[in-house]
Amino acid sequence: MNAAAIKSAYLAPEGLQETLIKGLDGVIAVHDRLVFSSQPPQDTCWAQNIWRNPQAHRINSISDAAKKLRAMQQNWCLYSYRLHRRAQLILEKLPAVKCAPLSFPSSVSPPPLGSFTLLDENTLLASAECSSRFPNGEVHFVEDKVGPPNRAYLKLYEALTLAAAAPRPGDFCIDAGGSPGGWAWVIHRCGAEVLSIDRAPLASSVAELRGVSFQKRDAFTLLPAEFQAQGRRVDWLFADVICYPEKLYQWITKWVAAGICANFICTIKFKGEPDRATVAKFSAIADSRVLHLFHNKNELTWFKLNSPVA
């Protein structure tokens, strides 16, 4: 492989290499989860981290590699797919990057973080500009093994952390597809009021929390007209509903058009092959963005916020 031909690189989420590759142009090599392209950086929502400006460097020693990296910037993350020991020794000669799990809510804003790998014993590939400020796009949290009724809460932790925004005391939120209550639990932790909608009940530990209410119904029957008739605004609409992406899109566009909700975070779930056409329609909604979160599986997360997602 001609290292000079690499113009961008993409780190796929675990198990989603083929999904990422199908949406990229100019793929010239795939090494484990790292995909190299001969094309400039592409705006794909299926990458856990995008290396936007990779540069190849000839190195004659471990110290030489570390020197070249420090000359580019201070903070580096290693993605190793070969020559693991040599790559690790290079990393050990660089300033240590703190990667302790975050406590939610976190005000931590990680500094820019570059990524590097070894193409062979004497060729370093490094990108000082990456799409994620977290090592290999992995956002870890101090986990609560007592309060939330399922692990879905970590997905919302991550979404709100990347958004650098969260519900506040006095906010009114809707949690569609909320059972058993992991997202409602997070919203309650933020101090906001939340109405959870689902055909299945919330866990009693969540249903009994002050400020949490529940309606047993099809989430898609909840329409903006109910709140417009009350003269009531919605500060946040969250949705983690198991449904076809097109159905979610048709419902959410009614809410967007109504203009009574300030912020949206919704999971786009797939059964098998992703519905790329509907993902493109979500991406086309003004002032919104679609991302694959570290805590997503075969799904994406759609954001539409008053402030852009970092």
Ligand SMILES: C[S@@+](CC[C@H](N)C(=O)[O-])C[C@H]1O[C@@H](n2cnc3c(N)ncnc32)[C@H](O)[C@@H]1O
Second form
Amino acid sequence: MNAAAIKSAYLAPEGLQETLIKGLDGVIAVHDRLVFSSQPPQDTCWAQNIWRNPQAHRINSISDAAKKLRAMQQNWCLYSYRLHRRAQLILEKLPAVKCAPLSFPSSVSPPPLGSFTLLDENTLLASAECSSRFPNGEVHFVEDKVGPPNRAYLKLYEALTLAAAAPRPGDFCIDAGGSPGGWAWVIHRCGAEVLSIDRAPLASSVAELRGVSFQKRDAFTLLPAEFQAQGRRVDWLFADVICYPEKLYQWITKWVAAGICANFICTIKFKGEPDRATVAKFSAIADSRVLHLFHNKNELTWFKLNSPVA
Ligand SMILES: C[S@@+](CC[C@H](N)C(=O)[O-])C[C@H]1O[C@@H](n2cnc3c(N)ncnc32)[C@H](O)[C@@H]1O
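Following the display of the form predicted on its own, present the structure of the form predicted in complex with this ligand.
Below is the entire complex, every chain and molecule, led by the chain shown above.
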């Protein structure tokens, strides 16, 4: 492979290489989870990290590689698929990057982070510009093994951290598909009021929290008219419902059209192959974006933040 032909690179989430590759143009090589393309950076939602300007550099030693990287910028992370020891020795010669788990909520805005790998013993591929400021797109948090009823809270920690926004005291939130209550627990921690909707009950430890209420019903019967009639605004609509993406899309567009909700964070879940047509429809909703979070499995997260409230 001609290293100069690499114009962009994509790190797939664990187990999702095929899903990533199917949506990319110009794939010229795949090394474990790292995919090289001969095309300029593409805005895929299936990459954990996108290397936007990868450049190949001839190196004659470990020190030479570290010197070349330092000349480009300060902070680097390594994704190595071969020559692991040599690559690691290069990394050790670079300024240490802080990667301690984050405490939620975190106001820390990590500095820009480049990524590098070794194509062969004497060729370094380095991208000073990457889509994620977390090493290889991995966002780790200090875990709470006592409070939340499941691990879903980590997904919302990550979504809110990337959004650099969170429900505030006084905010009213809807949490569709909220049981057993990991997300409701996070919203409560943020100090906001939350109405969880699910066919299954919340864990009692969450149901008992102040500011948490629950309705046992089909989330898709919850429509903006119910709130418009009471003159209520909704600050955040969260949805983590197991359903077909199209069903979620049909429901969410009613909420977007009503203009009474400021912020949305919803997971789009797939059974097997992703429904790319519906993902494209979500992406086309104004001022919104779709991402694959580190804590997402075979699902994506749709964000629409701070839309004007009617
Ligand atoms: C992945 S779990 C949600 C986990 C939750 N976010 C948490 O933090 O604990 C998906 C939930 O969707 C609920 N669900 C599926 N279809 C639903 C529907 N039509 N209406 C309401 N809830 C539904 C399931 O009962 C399940 O509790």
